[in-house]
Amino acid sequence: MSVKTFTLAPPLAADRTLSPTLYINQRVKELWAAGEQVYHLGFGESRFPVHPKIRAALIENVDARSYLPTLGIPELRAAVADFYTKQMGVEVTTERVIVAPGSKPLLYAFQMALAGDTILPTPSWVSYAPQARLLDRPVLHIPATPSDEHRLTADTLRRTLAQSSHDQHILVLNSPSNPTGQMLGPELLAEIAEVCRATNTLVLSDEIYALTAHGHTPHVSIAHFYPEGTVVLGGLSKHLSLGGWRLGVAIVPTGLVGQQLLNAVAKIGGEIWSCVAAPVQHAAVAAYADDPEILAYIAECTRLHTARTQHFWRAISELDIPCARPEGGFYLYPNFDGWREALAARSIHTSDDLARHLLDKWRIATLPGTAFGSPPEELSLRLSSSYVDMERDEQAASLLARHRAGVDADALVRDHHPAMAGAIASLRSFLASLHE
């Protein structure tokens, strides 16, 4: 009896890859299975623990198994809308809000309610190109080097722009970014915005690392200077550690081009994810209340963040290997374009090769910047710092122990996280290699 096959869409058809991110997490969990130490820099994962209010309310509602409204409950819409009001300082009503099962499945969802190009920075993260090409839309990079920190410009959008064939765009921004760790500030905003303005350019503004900004740069929306053309998408999994509740959250833009969208988006949503998980929902009310417990939780653990991120940048930076300052999130984007010659004589030419020796040879998991949208002779690489030393929720559990027992956020670092010190170690062993 012959097996019967069939032939898969061209999108899927042309794209076997998996999520580089969700690739990388398997692979270095088969490694660890099989006995091996492997530093694992190649997973953005928040690892704090649950906050107990918001464990409470899930316990609490655990009953509830009804189908809900595709839009979210109401009074998790109106608690998403004042906590934004709060954090961005632009007022959001509730009717502006929508909830989906994470915000991956906002942002595909708002890329197939449009038409026009995708405009990605470079680089930019790992899904929101391999999202618009499953849509067969064309994807159109916004030039940037290592040489100027991955910046992106208004003239560099401004050209990209122009080449496109479309009489409509759509921008995606992450602010901070996944993968340099960069914020973009109010002038720079203001100018995206005149530019999004005058080529009719939605923004899908990818704020889910909004609430983890390090201190020494502020976090602005650019729906401040383009409420009328900006979505703004956000999360719990981040600030807050529960990346796998999967709760997203996005902010249409004011106006009748707002409601179409929200009109659009609950549409898709209902033939695709009817609703958020009955009991998720619930207990995001408590995690979007404005309570002086969560709001303090989420800074106690962004000041993790911060000086574990900032720790890990400095070691790079004494090693001169060039890297953007990070000044959100916890991910770092170095270069090795400097060792060309020496990787060169190893057979290293691609971000790709580089990423699998350092796997394979000195055990240091990473993703290589081809995953970012980066050209694959560009020698960067994403790190990332959330999960090292934090890999068991124990871990994640002690060091926060630790630091309410009095010790220093920096000493911590310094002192309690063998498996940085020995990535960097390695890391550091690697270079020397070069010179062999």
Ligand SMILES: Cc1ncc(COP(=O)(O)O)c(C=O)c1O
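Rigid core: the largest C-alpha set superposing within 1.5 Å between the two forms. Positions refer to the first chain, counted from 1. A quick note: this is a predicted structure, and the numbers were derived from the prediction, not measured. What changes on going to the form predicted in complex with the ligand:
After superposition on the rigid core, displacement of the C-alpha of Gln26 between the two forms amounts to 2 Å or more.
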Given for the second form:
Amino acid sequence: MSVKTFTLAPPLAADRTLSPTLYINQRVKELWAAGEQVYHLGFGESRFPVHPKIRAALIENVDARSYLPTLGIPELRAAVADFYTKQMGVEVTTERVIVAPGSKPLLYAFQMALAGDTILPTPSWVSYAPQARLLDRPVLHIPATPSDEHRLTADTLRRTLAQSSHDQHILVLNSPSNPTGQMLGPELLAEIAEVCRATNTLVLSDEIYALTAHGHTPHVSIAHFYPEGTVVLGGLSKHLSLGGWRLGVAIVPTGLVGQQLLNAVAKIGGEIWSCVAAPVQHAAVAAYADDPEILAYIAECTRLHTARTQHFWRAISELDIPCARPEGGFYLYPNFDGWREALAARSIHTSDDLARHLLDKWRIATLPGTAFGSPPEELSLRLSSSYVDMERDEQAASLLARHRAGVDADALVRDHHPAMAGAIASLRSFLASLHE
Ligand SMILES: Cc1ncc(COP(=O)(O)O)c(C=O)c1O
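Output the form predicted in complex with the ligand next; the form predicted on its own has already been displayed.
Every component of the complex follows; first up is the chain already shown.
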């Protein structure tokens, strides 16, 4: 019997890349199934339990089953507006809030809504560029190198924009950043705002990690400096560990641009996702209620993420691996260019090769820099601290319980993180093997 095949639509037919993320995750599963120990530093998911109040709100609303407004129920939009106004210090009205099944479809919808090209810092989160490719939007990467810790500057942005043949652009910013953990300070944001204002550039400011800032640098939104041209994106996936509930939010710019974008996204959402699941929307009202108990819970989870991520960073620095100090979230972006010759002698020439080698030989799962737009020969990897020693729900709950019982977060990481210690030891052995 002959098997019928179909021709894929052009953007998909043109994309022949095998996702490195997919390879790593598949391989980790195979190794786990074979009973092998694997240190999974490739997976970026906050693993803490659902807060009891939010859990109760979801259960209470399980019978809510009707379709809801595409932009979100009014009480949730109002709660989000109040939350952002109080917590982030950005004045937000209910009419500017959009609620959607995750910030990911929102990022896609905003790119779909606006003509022009997409400008991305290097490195940047895995989905921005593929989303643009699906939409047939040109992408320009702002170059950055490990030697300057991949820092974005107004100058490199200006130079990248100068290469564009379009008369309007979308710039995606992400602070704190996945993958580097770095944050953008107010002076830089003010400069970027000036450049964007002068070049017809809309900013999609992905601030999904805002409430996981480690406390060295306060989170500042570019919306303070560019309210008429910034869309702020966030959601419940990171600071409340609710990724699978699919609840993202966007705050559109002030004025006419905001109205125009809101209408466009309402149209897109209405034809694609209709609305966020009704029980989740009702439960999210509790999550955005500015409730001191929930805010304390977010702070507690962030303290643990901070201790875990900073511990990893210190260990990496002690191994003399260049790596920017993370300021938020749970990611690190170390660079191995210093070992290029020894690695080449082992046929490791790209970050993809390096990620495969670390997994196959040293049982450390990471993501290669190529997934984040870094050039293949730049030997950067993204490590995530979010999963190790919290692979099972009971582990995450027990860490939290110990912390609540008074165990200091740093002591917890030192004494109750066998997988993290194992991952660091394996990394040390890998580096030692390069001198053999
Ligand atoms: C930088 C960044 N933006 C957006 C998302 C998507 O989050 P959501 O669950 O809201 O779709 C993620 C999730 O990994 C992320 O890391």
